[in-house]
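Next up is one chain by itself, shown in structure tokens, the form predicted alone.
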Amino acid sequence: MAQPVAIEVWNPNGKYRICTQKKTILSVEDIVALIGDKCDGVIGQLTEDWGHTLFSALSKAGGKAFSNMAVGYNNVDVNAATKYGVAVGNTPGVLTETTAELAASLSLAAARRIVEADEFMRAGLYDGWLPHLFVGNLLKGQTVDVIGAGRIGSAYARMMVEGFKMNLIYYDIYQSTRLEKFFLKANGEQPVTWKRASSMEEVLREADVISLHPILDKTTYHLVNKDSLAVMKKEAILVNCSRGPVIDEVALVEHLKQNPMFRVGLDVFEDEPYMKPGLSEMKNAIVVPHIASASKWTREGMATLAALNVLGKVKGYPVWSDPNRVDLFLDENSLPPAASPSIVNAKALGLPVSKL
């Protein structure tokens, strides 16, 4: 395994410390031996165990800051980070547009069996046209469903109501408003149509293609699993692009087993990096390595998000008032506004919020 690499970024008088390095996971010891006696902040990603031991050793060694180099953060103990003194930061604003086209693309690839046909192609196995070849399901006018219907839910749901004039059922503890208003707007062409389930099963039981953004707790945790699987049409497209512990992944290879109809698309796993056993040989499966925010510009906003979340907490900033209005903070013609773009326990740590 290759040694972790630590990178020291210094300003001009020498006085911080940024911890980084280029190794694709890290344990727990490596992130210790990295933060070393003396690092001012880190950044992080969505594959490290942030709790108590990093926020004890990142703290002892004079840390006051750490970022998540993603939206989510169910893998940091934010109440450690918050006895600790550590500001946790995380980067929304950047990744709903990019996350809801993969999952649209996803949608297309399965409807069509995109990935099977190339496997096919590039297998020498073509020859010639035949009307049953690889034939898949028309979105046109179909039932697109939409659980938790946040800001990328509700970009997905446009996508597919305005690009394939799909049908919307959406479900969601909480009314969506935006969602809403663009149906209310008249955007669309009849006969689409639009409303918002009151129940899982109602969501299941009619939704021709499903896509899944809710956030990963308790009451999401293996939101679909046999049962719900069960109720969903034989030829149904599940489509997941959230978090894959939403997702009982034993009991999903199961499903594609006995309905070689049905098809899902992943772009992330319930034991990420690795896939239950069976998962990689199911050809009415297509899976991604968790790339939903893979364009240029978002991962360069991450980024840019990420360090500016520390460098903020270090310098003594206020907190953004709006961390989803963060156009200002990637503006490469000037300078980024002096506040932490987005810290998740800001009021807990009693954290000024920005005027600007």
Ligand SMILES: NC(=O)C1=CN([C@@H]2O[C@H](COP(=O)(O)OP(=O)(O)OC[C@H]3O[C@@H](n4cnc5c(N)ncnc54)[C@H](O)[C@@H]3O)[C@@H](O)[C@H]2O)C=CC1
The other form holds:
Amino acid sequence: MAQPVAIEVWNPNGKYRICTQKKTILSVEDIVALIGDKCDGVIGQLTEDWGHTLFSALSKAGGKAFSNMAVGYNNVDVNAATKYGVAVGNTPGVLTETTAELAASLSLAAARRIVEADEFMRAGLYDGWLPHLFVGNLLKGQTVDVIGAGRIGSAYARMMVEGFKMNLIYYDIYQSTRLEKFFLKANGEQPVTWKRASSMEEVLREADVISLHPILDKTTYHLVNKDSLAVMKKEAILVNCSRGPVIDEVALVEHLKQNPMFRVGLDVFEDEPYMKPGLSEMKNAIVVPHIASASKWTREGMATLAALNVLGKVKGYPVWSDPNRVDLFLDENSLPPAASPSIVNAKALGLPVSKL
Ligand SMILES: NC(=O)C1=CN([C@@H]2O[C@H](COP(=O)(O)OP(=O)(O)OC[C@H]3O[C@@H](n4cnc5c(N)ncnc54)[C@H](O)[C@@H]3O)[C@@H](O)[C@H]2O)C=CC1
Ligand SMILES: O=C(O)C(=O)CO
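Can you now output the form predicted together with this ligand? The one shown was the form predicted alone.
All chains and molecules follow, beginning with the one already shown.
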């Protein structure tokens, strides 16, 4: 039986009360208990399973809005929300640079074996400079691949090209105008080449570093699997700051065992918070606990956007016309626009769009 939840109520006598529960991952039963019989809207986490049960419970309690405190919303059944008339918000834009910076950090840490070298040093094993000690890969002039060249993928590509002079190949189901414009603007003066790949195989075969930034859906589930790993270079670096199930993690562990010079940097895992057996023992894997968006500015921005998504709907405001332009909602010195910054099912619900 589900444990009773310990609900904390903030602003108990105010017009709007906020109920919270101190638990890292809330089950569907916990959330149903938190919603109770009167709830206008909910801010949730990417670890929660928002489907028919929860949207039905929210709708019965009078709720009309839900926002993930995340840009990715693969944990949310948007069709179910629409069926119950609930608006679904997310928090785009404020995570872009922070997440790309972690992907860049993991790329560098893997290329230069920073974690292994740190462990070696702390273990007191360093007894003097040697020509072959922790030799890694030089990034300059190598090829970086971005799979999913949206907001974050494009920001990462820019960092690796501008910062490390890597050549670029990107793969996306759509042409990335935001990325291509950046290169066209560079007047061809950069000492790099770039192209859009026509297939995943082309990307995998040519890449020295591959960074995954697509959304998670059925087209990207296990996009990297036993077959695709077999195509990659033996000394390639694979980085994942998207969602764990984009990689078949069991196949990855096997590949890491067979190819000690293949290295990975992982922020996300298939069965989060757990790792597949064997991964934690692999010296050629760097693993961090889903912290790609964990900068102070970003986390505050995510909280603000999620709260304003819900508040906007509760107050009957329209939705913001461009969810990629959210800076006006983040200015501490002025009131935010009277709109919900990013509602992903606004069209399906027929919500009015802000004229601001
Ligand atoms: N590790 C972390 O802490 C974070 C993870 N994320 C993840 O990153 C994802 C991307 O975020 P944004 O860049 O803001 O989203 P975005 O929507 O701007 O970019 C996603 C890109 O993936 C592409 N795509 C979709 N299906 C594809 C396929 N089958 N093959 C190749 N590309 C495909 C889209 O066309 C789009 O360009 C989020 O959905 C989320 O899951 C986002 C922020 C932080
Ligand atoms: O916003 C997201 O999608 C995340 O993964 C949060 O870091």
